[in-house]
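Listed next as structure tokens is one chain, alone, in the form predicted alone.
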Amino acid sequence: MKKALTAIALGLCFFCVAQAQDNTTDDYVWPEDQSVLQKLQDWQDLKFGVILHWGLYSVPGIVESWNLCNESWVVRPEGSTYEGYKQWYWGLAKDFNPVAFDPVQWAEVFGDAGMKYVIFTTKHHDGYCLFDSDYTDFSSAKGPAGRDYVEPVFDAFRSHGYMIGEYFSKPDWHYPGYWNPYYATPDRNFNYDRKMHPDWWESYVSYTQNQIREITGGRYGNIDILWLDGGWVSGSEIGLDSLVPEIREKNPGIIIVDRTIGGPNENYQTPERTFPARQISHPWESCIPLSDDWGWTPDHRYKSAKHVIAMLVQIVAKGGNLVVGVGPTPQGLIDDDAIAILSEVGAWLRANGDAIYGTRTTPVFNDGGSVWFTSSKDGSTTYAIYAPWDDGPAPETLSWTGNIPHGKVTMLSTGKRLRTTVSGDRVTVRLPRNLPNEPFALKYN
């Protein structure tokens, strides 16, 4: 039986069905630590970054974590039982060696593609730690490859000028204080009555609390965010808040994101798989995949270039970041595919960028459907971004309402001033000849 489910499970992929989430609310609660805030401040700054999933579903290359979860839209394989494939999945402690590791490599692909931070998973659901933990053998460092994998992901990243960040699930689905074997595991949550069993909470709470010490005590230099999922389980029922001055005094000014709960530490909000409608004043940050799912599987399904690039503007000139998730392979490397789509968008970016980087919100955010707009920050020089999701012809105007210039306009990947009519409030622009159907950007004051 185990044999039939690894050769099910190598050479199929089982996507995870996730509905597209936007946890953004009006009841943010802005930090009162003023390094916080300006840790904020510089975090938005960035606008875009790279988030890591990579750990044992990366080695038969499925849907992280999600198959142990006994829920009714998980996909595992036909003729499966549950059980059977829980000690497959933890079987592939075993397996975990990626022979071509090279973070220098993530960091350089990454770094082409425009990206300004990263937050790498040291710990998914499955329980499964790529650092050295001192109060699990279920880690990287007790497998076939015997070593801690956050460090030199996080010096390779460092070196480079990025921002870092971990993500950290508070649910474990491995340690049996969280899902104790006594009884069965029914869904993503705890598997007992707390008021019954308040030993095994209690040694849950200490567990978690300790790897989160570990990974944030100083073993992996200054952290700047702390990505901590699993939503079911809040903060407060680890004992964040507690924790919390601890985590600061070691990591001043780190920015707490304890995802979906709201309150004091949730000090950016992130919505999955989308972005909301509206503009959004205070910090937010859409988590996208580039595939169809955040760890690498063989038959992946890439967004485009362009599609990345419609992303991220329209994010941005709605106040938020975008933070795209891309899996490294089994072996340790990013793959060509995800590396040529990313090579796009860096260029793009290098063209473009200060209609990106650095930049602010505009009250008209939006006109003419694919336009988009932002502005420096001290507002004098106004951005509108073209970028389109569809391959269909190039526009020969831009036209749009309110964001009127007062200058000349010009074509910012290259100087290039161009024809602009205002009558009344709305504007419009004449385009070069033979202009591909790619985004661009104009700049003006």
Contents of the next structure:
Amino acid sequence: MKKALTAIALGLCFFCVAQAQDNTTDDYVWPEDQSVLQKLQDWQDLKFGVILHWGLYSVPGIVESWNLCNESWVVRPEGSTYEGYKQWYWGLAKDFNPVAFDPVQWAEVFGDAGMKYVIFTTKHHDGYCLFDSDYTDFSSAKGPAGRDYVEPVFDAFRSHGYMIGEYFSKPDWHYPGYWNPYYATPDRNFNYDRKMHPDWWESYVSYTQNQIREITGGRYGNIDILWLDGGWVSGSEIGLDSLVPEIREKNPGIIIVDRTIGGPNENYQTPERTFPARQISHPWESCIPLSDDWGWTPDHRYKSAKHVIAMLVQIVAKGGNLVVGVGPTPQGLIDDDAIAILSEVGAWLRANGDAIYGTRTTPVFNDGGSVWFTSSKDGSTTYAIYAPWDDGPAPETLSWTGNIPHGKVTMLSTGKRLRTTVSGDRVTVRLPRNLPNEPFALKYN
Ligand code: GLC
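Got the form predicted alone; any chance of the form predicted together with ligand GLC too?
To see the whole picture, the full complex is given below, headed by that same chain.
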């Protein structure tokens, strides 16, 4: 019995963090502010972005922050003690010194991959700030590197035309107003009775608000997205409702993403490591790491370019955006394996991007197999995108029901016309011979 319960508890915990979570719901609240609606539309046109996890955990190349947490699914090295491990982890602050840091390389690599916006970890759950904060010394600015990283990263990406997003964790495991050292830290939550220690909680709230003000107050230019992670603390608990008007005054139209909380401060929904099975008409974005981890690890197993394209195509056909998670190395570069995969994705998007960027959904969005449909904004052009996951042989024909062509069907990347028959509402397209089993898009009116 006990074993079974433990197994269930483990399973549930795993589900909380490392597992795929389709947290999309139908009770999305549309923003009333026109400038937010406009920015959401602009953002939805971009379709494809990158989420960068970088911090102390990058130094040894381990899971981001979570090893600090005393939950049973967390795997720390055999023989370590919890307290000893925590001390070692906090001590990594003396080693975070990315001597080869090159944000221009980052911006170029992701730009070449066809990614149009960036979300960057200003502070993860471990509380280590990549910005120079007046409220803590636990930051890269006060460590051996002695510098703020948010500014150069956003400068580089902005000058390459990206939309700019800030990842910020509401929970902070380093701040004593959240995890107070007087008590043990049994799990991810704050570790004391708020009624007994209202002052601790207040200090945490004002610390968090002050830091959000620091990163949205103009120092880093205009911010397009504030991506608030750690949904076990809600925005309301940290006074987000009263902070938002202030944030919007400084960053007109900024998209606020109080992840998994719902209500007016979750301007888009964020399924994690997965995508919904259905088409969704309100704004959403899947976040999926390129490897199994969000940060850089030495033993990474990256997804193939074909896999990334298949995810992107399916997500766009269902009305969403995709951010792929990549971790810069401890030295401050994007590693060669990731670059190789991303540049393949970019080459595909250069040839087929019309079927992705700035598109809209069509009511028939899938043929039941590997063909996904999108449409131009004005609805005049339909794209049928073949995006296989597997390495089997390429098909000789594609056929589907609905989304009937009224004119010629061409291969988007070459403009070559393809023989097409329509019988009732069944469409069959003959494909060129000896086609490799790679993704491609068809275009028709
Ligand atoms: C989850 C994890 C966090 C990660 C994030 C990225 O919220 O807790 O570690 O940064 O997903 O999507």
